[in-house]
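Take a look at this single chain, the form predicted alone, given in structure tokens.
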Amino acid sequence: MPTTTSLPPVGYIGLGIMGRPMAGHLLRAGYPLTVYNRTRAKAEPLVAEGAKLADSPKAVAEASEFIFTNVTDSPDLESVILGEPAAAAAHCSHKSAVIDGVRPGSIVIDNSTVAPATAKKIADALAKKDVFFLDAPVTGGEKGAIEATLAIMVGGDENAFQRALPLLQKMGKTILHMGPSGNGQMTKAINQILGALHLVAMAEAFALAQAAGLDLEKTRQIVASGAAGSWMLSNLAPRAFAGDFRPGFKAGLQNKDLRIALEAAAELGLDLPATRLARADFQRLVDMGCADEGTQAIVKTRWKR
């Protein structure tokens, strides 16, 4: 690992499938790194590489100029950053959140997928402490996180984005400023709609191929080479064919993201019927007990095994 000491101190909160490799890129680029995760064991590989382990999000903020977060849902993020009660899990006790330790001029960068309204709420709260907030969700799955090829869509202050860009470039390949707070999350909602619909289309099309007795892999190869091709078809269909449902991105999280997209659309007065159908399929998959499997498990709602 580089020994450069002139780089600003960085914190990373949330070291799951995506967060741990993303934080690792920062550490190996030479940034002094402080980490926190509810499950301590998930932080230990980074600590072994030289990261410091904090005992709370507040402690991460106190030690860092740039504070990254990567958690499950909107209530979790509010709990970690603002210290508010979370419906999903109590990440933080009283006065142990990021806002309790962050210094003026710092930048909080969220890589989670949450509601656009949540991003705006947090940005407003941190602004009262002269702290910048960037909603910077990512796409590209575990593979993209490991290989630092993620696409990162960022909402928030333009100058804060420029300050954070060198760090984001250690994690991703395509990084765009999408406008004010909330726009990063709105862009991610659009991404998740497209990804989910592609997955449902894959499951349904190959249910027909299976029923007709076609060779699934040959069928995939030929249709993927033409206008029907997609990332899902190229990357996830072969895993589904092989019965490999290990998660690069969990089906339960995709279900949650579609809920966020539908709520955002409703706030804008839009009805998205195809998205509602995709959400119903992913909810069915969750109800089948497959929430922790990869999104390619959507084929289980269509295929015969």
Given for the second form:
There are 2 protein chains.
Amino acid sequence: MPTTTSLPPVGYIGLGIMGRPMAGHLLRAGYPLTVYNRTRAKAEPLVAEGAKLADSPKAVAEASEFIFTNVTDSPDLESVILGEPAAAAAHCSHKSAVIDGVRPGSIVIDNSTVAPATAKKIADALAKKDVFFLDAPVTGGEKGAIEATLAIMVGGDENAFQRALPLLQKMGKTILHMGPSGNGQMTKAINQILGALHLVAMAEAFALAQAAGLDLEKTRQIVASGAAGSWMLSNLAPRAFAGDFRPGFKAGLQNKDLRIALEAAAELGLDLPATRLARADFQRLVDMGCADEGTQAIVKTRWKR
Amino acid sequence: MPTTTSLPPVGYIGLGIMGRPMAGHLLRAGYPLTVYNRTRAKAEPLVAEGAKLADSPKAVAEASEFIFTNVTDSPDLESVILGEPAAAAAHCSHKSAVIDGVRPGSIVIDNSTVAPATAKKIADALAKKDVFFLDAPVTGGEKGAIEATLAIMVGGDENAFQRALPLLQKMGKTILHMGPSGNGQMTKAINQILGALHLVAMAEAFALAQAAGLDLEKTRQIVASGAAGSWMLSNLAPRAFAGDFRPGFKAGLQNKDLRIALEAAAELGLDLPATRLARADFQRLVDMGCADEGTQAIVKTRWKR
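I have the form predicted alone already, so could you send the form predicted in complex with a further copy of the same chain?
What follows is the whole complex; the chain from before opens it.
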């Protein structure tokens, strides 16, 4: 009677910078793991560690009680979980999405950052098959994913959350149930608004420091220690000063997340002028060709070269 | 040969919320202290502790080797140190400003937050009398003033800074020389830009949380722990949630400081669009009659009642 067989089978779809280490924690905790990634090579390190490789999201769903997803944007997620709209409309015989293979009582847990409205739509569609859906976006970056110190903000059914919690605890440190479906994504949108505006604040304040000829690092030290302090100022400003624009979190993704936040606000009849300004700045940064640089590259919208 | 007589005589002009505790630290450290305040009653607690009361800024300057000032805005400071322009123009016989009494070799140290250009103008005027001027604005609020944990950012002559340092160390914890005259105020402007934008970020992000029906405090906890964290989010957001708008730092003063920052930027040919937006928000808050509330009242420009 080996104890490991008591752990339920788990699937993970989307093995990017975040997904791969997160899936790895489940595997190393003893969960039988089936994985799928569009680019197959990204799955191989996990397969080498003992994960099974599936040939579709559907196959992952068929093999798993808990199915995790981690993709880039709302349309990708809909396609992975609900299938291609075109294929569905044509009653295409080759159905390969999660919804085509998932069993009643299973839980689909999405770690992507997508629109709250998308999370609600997917939750509704899966509920018709007696499948639970949790929107569970994360913060903490690649480092947090590798070290299992992520913050995970979860929307969806409370009982499903409790069932998923032991698995989420393998990936993150702070895990909170934020309410019904969509509330995890809404919390993430709030997180992204704050982060983006703190980055714009950093860019603008140090544009003035630069123009005035101040020692940037000395200025940062004295202001970061008090009421003007932020995580961005402590962690990303020194990289920007050093001209290090390698990505912790990519500017293009920050731009996408701000679009999601503004759309979610608009659906609630809310105008967010400062967020609109930050979004325009990140869009400009993307238009400058810097989508794959880290968010600290926002200083390029304000600083002289 | 009592050792206390070796401490030079010190003056403090402007005994408001910040100035009174700062002057008190000098007095308790054994410096012979002469004080002046327009509203005389505010000087009495220090007089009761042993400070001498002077009847003008000039009289403070005559009695002191180090003369501190702490007033609200640039015109107040010019009037206290250089005198009323009208009186000067008329060669008014009753000259009562610091410059009318100060002795060569003395150091005037301003703890106010004023325009960098005002600091430079005053430094130039005093230099003609062989008097040094240090612009030495502070951050850390009333609590920092009382506990002597302020950060003090200093512009002006390096040797004058070294002479003043033992006195500044009685009032603050982090004390940095930022370069020539005006650089202390410029550093403070940068500090105020960051703080204001972090407050606007808080107001806007939690307007979305409120509209979405999220638990505000739970949302704050999960986002404050990561890359979206800021001093404002940790310290002022809980007060705003509780409807506590008592001032740590007054909205009207934040508005004034943003005006100073934008003017300083404009003089350097720099446009700061996010700071302009924050300034418009604080102006609106002042127009709503909230100048004497704490800066966390900025949420009133975004939140539903």
